[in-house]
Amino acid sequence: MMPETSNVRKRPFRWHILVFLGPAAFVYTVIMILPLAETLRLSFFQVDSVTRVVTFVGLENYNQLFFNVYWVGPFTKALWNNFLFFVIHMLVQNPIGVLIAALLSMFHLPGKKLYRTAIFMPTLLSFVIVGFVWKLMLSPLWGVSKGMLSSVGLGSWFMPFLGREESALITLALISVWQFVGIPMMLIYAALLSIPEEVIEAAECDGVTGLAQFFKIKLILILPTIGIISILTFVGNFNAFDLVYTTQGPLAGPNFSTDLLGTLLYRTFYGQQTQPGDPNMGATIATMMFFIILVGVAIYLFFIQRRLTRYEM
């Protein structure tokens, strides 16, 4: 009796997957993975300023960052400013984006495409352009903000918004909100358009229309999209640097009141004025930024996204 041969053939290896993924993986490794590994490596070393001898010091740089008075003050202040910067975006930018997207999806406004384009357009502008234009507009000497406030009876509200410690960071956060509010608007708008018509028709048959329909039906269905926008906002704001640098300079004035982790990293790594840079401490700050973002993303993925996914299913 002949042994029974298997009709199952061995699946050939799909070489085309490597062909297509290989270049992307190579570029990602060179641009992202290797610099990250080098940053982690630098944070465990110190260089003698006289002999230029590189010495492995383990966690000494982190000990200096957390317990040395010279470092802990600026780091704590920059971390708090980053947190405040993020909270303003969460409480202002994302709700406004949701509101605009809801209005554009609920009402048949004439020129709807023009409104979407105009709101999204600042997102495409360079940080240098945005920072320079807003700095000119808010200037007490030649800016137009004082005249605009006076024209609507609010001239007494004018102040040097970027020149006062108590208002500079909030002003920069609101400028950033103006620039990037188009991103949550477009994402929420796309999520609202993807809601099945059957769900909307069923809600209308039950008498749920208008704002009640949005809050009871649509808002629940777009919660996963709002969660993604929130984590993107978190990552983007804890990497913020460009806007502060272009408007307030590397010293993040006035009196470091707009200092973020990104500007602190820049000054530490490259130096400032007559103070030389310290790449090893700069790498230490960059590593802490990475772990802060990593922890925030992990909390979202393992605690929030799972609940949203179960609720959606």
Second form
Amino acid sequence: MMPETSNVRKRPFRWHILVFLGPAAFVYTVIMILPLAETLRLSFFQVDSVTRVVTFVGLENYNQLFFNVYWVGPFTKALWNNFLFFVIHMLVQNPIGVLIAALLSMFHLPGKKLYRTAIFMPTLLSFVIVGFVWKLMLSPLWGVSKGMLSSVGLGSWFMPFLGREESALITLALISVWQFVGIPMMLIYAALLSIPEEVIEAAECDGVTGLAQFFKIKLILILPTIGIISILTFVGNFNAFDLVYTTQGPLAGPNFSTDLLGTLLYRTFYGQQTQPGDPNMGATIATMMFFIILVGVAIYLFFIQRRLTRYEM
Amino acid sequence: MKYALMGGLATSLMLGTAVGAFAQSAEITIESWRNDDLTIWQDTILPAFMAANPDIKVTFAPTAPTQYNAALNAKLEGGTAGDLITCRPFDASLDLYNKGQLADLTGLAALDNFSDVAKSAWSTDDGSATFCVPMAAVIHGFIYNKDAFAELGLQEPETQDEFMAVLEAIKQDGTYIPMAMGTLDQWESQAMGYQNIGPMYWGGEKGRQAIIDGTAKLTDPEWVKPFEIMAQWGQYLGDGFEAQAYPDSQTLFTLGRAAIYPAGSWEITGFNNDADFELGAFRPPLPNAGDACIINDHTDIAMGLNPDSPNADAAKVFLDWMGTEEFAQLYSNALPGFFSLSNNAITLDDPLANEFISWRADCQSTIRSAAQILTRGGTPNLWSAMWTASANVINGIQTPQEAAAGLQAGLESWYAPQQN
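Cool, the form predicted alone is there; where's the form predicted together with its partner chain?
Complete assembly follows, chain above in first position.
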């Protein structure tokens, strides 16, 4: 046996670690870390509108965002709308996703693959197409929704859903649910399929079948997947922008009732019509969005994920 | 091969410069965002100029509208921009002038053919220097379905009361939707609503200037009154107008399902193509019979000179020609709805365009109230706020007083002259 010290001395520098990590670290730095740092840096500067001189202003942009009524108003409204948008996804999209996945995995449905594909399909569509098609379907002038509601005797329920303050945000959230319900469905479906037969058989031996089996056995086993889906939904919703922009325009009407953090950021950063873009203020909002998402994810990681029990299967 | 190509390129570039510099003839290039108008410039406007000035060769080189500002800035900074620069109104061009990228044209003979209002979009705030020759404006008003009016026995309304009576009559009859406009996209409410009917209440240029000077407020009755009128519009727009987008309104009107369309003259070409009924136009209604008529004649497009142009003399010949009656006539006829801003009397072939431009004879002109100075810097942006406020008033989300108070408070928060 060689002495341990010479063993350590002889071991060469492990270059392969660098070689294998290098490309990913490089790409991640260039694409994610540098832009994040640059955004943070931008938010500490401001450009004089007349002289175009860039000056370091410290936290002044944040001060504006939190204490100037014309910034804090839109910001809190967008934050609240975003929260509602997220809650609707959590209450509608994820339970429906679980339900469909459970149905697909439980029964021997003819044409199961067809359903699975059809429900997943909208996820692959562009926001622009989804926004345009739904806008057309819901249009009070040419849309099919009025006729469809009337044909089942609910004609009086029809209203210009996208044009009313009280209904526009909910409508957009439901359109987004329609588009993305395929993702929780697919993930949960995969999780359900990975539950071993023995577990199910053991449950059946103990007389746990049907609904009780689903709630007492399967749901517990797929909870970690549901956790991941929740966090994906959270991150996706707080970055949402495209659907509102394509259906309601940059001013997120009516009366900013559909304004999300993403549309507020877009309007601020790039400007709109005669409103000049303000990249520094935009970067401030983007940084806040980053922190909101960071805090949300951190809460999930430290307080929820730790309590989830993972079972070896 | 590669070297040969580059050599060839270099030679042709040198030749090109040589021709420009030494030969008697000059070549000038026009930068523009109007790529839709390429054939009109190539086939109609430029041949007319070159026939009169055979030693100047003009090329029209447009960029896509959305890329124009960015592309032009890059070209100007890199020194590769064309000799003539098509100017956006107000701040975009003023910014270029302040950076020394547009030449001062004050004193150019052609500018005498334009009114101060026309020049205001391309002058410094104090009006001391003008840096672009105004080309065209768009005029606001109402386009209507003449067949529908004849069928219902209606006349063009002249006053606000008559206008409301016409709307009520169309609504009572029920065959047509009285007015085609939606509030989903919001900007129509501002451009075709507030800025269309408003100038007669706030007194056009006088009122606009008073807001800029800080001697009037947006909460004054003359600025609230147009909102009060628009608050009554909602009941005459189609069912579900809250979710009706701009193209929906255009289609609704050209399909003949709506009788009146609050319009800008840029719609003329499209409507002429799409509508198979006779089109008419009437002015924004007078507040009371006998009141002075003021129309929104919004300055939109102009032409300036690149100060680094090696062919500045030839370019100035072209700019001077743009002040002539011939140019005004050619341009306005080729693009009905974009009206020359010059003081020359022009005749148009398109009857609808003719109707719009005839209003200039009886009415004073003004531009959109928040287009100049009031939207420069500052949060909240008055222009965007007016979109939302106008749509809110029509939707009934805000009362006219609330809408005006919101606009005024927003403006006061950053615009110094309004703060005392």
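Note that the rigid core is defined as the largest set of C-alphas that superpose within 1.5 Å between two forms. Residue numbers count along the first chain shown, from 1. Being a predicted model, the structure only gives us computed values, none of them experimental.
C-alpha of F26 off by 2 Å or more between the two forms on rigid core:
Yes; F26 is a residue whose C-alpha shifts (by 2 Å or more) between the two forms when the cores are overlaid.
Does the distance between the two CA positions of A298 reach 2 Å or more between the two forms, the core being superposed?
No, because once the rigid core is superposed, the C-alpha of A298 moves less than 2 Å between the two forms.
After aligning on the rigid core, report the distance the C-alpha of I17 travels between the two forms, in angstrom.
I17 is displaced by 4.8 Å at its C-alpha.
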